[in-house]
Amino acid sequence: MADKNNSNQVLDTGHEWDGIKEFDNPCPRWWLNALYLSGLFTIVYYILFPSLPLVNGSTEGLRGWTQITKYKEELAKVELKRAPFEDKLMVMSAEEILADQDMLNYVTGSSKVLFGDNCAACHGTGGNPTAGSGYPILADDDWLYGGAINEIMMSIANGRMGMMPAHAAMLNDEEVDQLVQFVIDTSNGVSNESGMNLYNTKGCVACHGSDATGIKLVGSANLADRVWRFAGSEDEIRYTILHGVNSTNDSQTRVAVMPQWSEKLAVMMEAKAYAIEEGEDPNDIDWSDELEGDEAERLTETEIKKLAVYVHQFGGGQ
């Protein structure tokens, strides 16, 4: 072998740049061994694991391992641990879950992803939507349709779409200004007698109540607090009065719709509530008469119970 310390005895490739010759020394043995081993590793990997893409998939490999298979195996372990809790949830009411600390801890901990997948896009992480977005805050104690656990369940199951008519064609500019000031004064606890007279005369009292604190049955806003669905500035209040909310005869109306997540559960809850009101046993309800069989279910009853409890624990549940 040529003496590496003597450049005149080392073969070169014949390439030279700026007086620098490219020698033809062999690669280091460790480097060649690593190259051969990496090639061998590649061949073994191709044999054992999915590797070559095909038209409808890939080669499966001798081990038949895939990320989906691994995911399903790990998911099965999680579901096995959750099974006892989930089985109990199916037969427990939301009130019973709130009264059972172990189940409450489980539901609160396991519903974060459920809320994130279905609710957080509108209501924000932790029930605090972006300011001015028009989505209700779930972490306070101001509820349009009630914050009791069953009322929250009904809101989720049935969805909500409150309606305030547009008043642009019903009020003149002076009346609009007067009502805007009345809302501002009322929210600040300031008496406005002339505004209250106009409030009653124009029919606002029918939805917002005699004391302007809203009516839960129709989901009307409480005008006497400082919680605003859209915003509490003078311009925003004026816009709501003029164009309403979900008003069918105004193209500029505010749109505020919560989708229905389980028509079936909503029907069942209404039927049970009616039976109790009539002094009947809800367990005696003939569901073949109450349900038509085609009621939509985007979420299961158990999932809605879990979400209702989760929202209730944000801090504003009544």
Given for the second form:
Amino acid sequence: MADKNNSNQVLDTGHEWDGIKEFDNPCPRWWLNALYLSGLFTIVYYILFPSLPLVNGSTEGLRGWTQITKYKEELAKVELKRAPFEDKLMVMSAEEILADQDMLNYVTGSSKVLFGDNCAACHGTGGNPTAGSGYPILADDDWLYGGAINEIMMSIANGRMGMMPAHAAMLNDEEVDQLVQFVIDTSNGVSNESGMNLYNTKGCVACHGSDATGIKLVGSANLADRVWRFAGSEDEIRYTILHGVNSTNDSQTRVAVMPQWSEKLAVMMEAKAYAIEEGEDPNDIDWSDELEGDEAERLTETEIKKLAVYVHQFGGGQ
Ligand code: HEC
Ligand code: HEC
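Alongside the form predicted alone that was just displayed, please also present the structure of the form predicted in complex with ligand HEC.
After this comes the whole thing, all chains and molecules, with the earlier chain placed first.
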């Protein structure tokens, strides 16, 4: 039923459905204004900013704005803040960084991504690899090659690859059993004299040391603690003794390879250490003699310094 009042005052369009008529009212002013404004905004936006797609690329807009330039501007701001720190890092030694709280904060804060990109795949976030992965924990104070800052730096620069020969062909079953028991006893602080004799006569002592605590120079694991490089079960210990680690003549050997990140830095660190040992001034080293110039560098010296400090700060640094 039509509304008498309205149908008298307002024109209708003549459309009617089931008694409902469509009136011909104008749109509200505010609504129309908003529509015109948004149209205007679109045109202005199209002129100022990149918008219309073309065959190659798009219209560029008068302001020259792009997401890339925006990103580069923001990045430049970050780099400006970092620059003074990065400049200092280049000339500071890792020991000096450790002694400077401001630099230490900067390095630990800014190395997370570096570690995540290059190291965490093997060593896990924060230096805690997933159990059973076969990679060493970096966040404890049990070190194969040493936890002093320069030892850590050398591990990263030069890479590491501990070597223990497979002993399957050198020992009979009974000797293997005895040595497994010796390792278990030693880790528990229990003395085992016959095992110790075997340990000495079979040459284990040459690499693991007279007290079985390991030798940093060869990266042999400490057998006298309960921190396991691989695993501490009887079977795992037996496996290591039979097949060794990175052993060249056993296809079942355990594999443990830490990649090299800067051959150049490793050569330089060795030359410096040698000079100091000889009582010479490392600043006098003639690098054109030492370096061939084609030493591989996957990370820069500064990056390795940062990572060494970062790893040192996991808690196990010495
Ligand atoms: C492909 C896997 C892998 C990657 C990537 C890797 N590591 Fe290692 N890392 C190892 C293995 C395996 C060892 C142990 C080597 C051995 O047993 O002889 C090791 C040993 C080390 C050690 C010596 C630990 C000790 O107890 O003395 C340090 C320090 C270290 N890695 C730091 C790093 C840092 C920092 C990075 C990133 C730049 C990195 N690693 C990347 C596999 C890796
Ligand atoms: C040539 C040196 C060498 C000799 C000889 C040697 N080892 Fe090892 N051993 C190593 C090194 C290096 C490692 C650690 C490898 C790594 O992590 O890269 C190791 C690791 C081990 C481990 C693993 C420890 C853990 O924490 O998981 C055991 C167990 C072990 N050795 C026992 C022995 C016994 C027993 C003998 C004597 C039969 C022996 N080793 C002889 C170098 C040697």
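Just so we're on the same page, rigid core means the largest C-alpha set that superposes within 1.5 Å between forms. In this text, all values refer to a predicted model and were calculated from it rather than measured experimentally. Residue numbers count along the first chain shown, from 1.
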Item to check | Did Gly293 shift 2 Å or more between these two forms, C-alpha, core superposed | outcome: no
Next on the checklist: How about Asn249 - superposed on the rigid core, does its CA move between these two forms by 2 Å or more?
Outcome noted: no
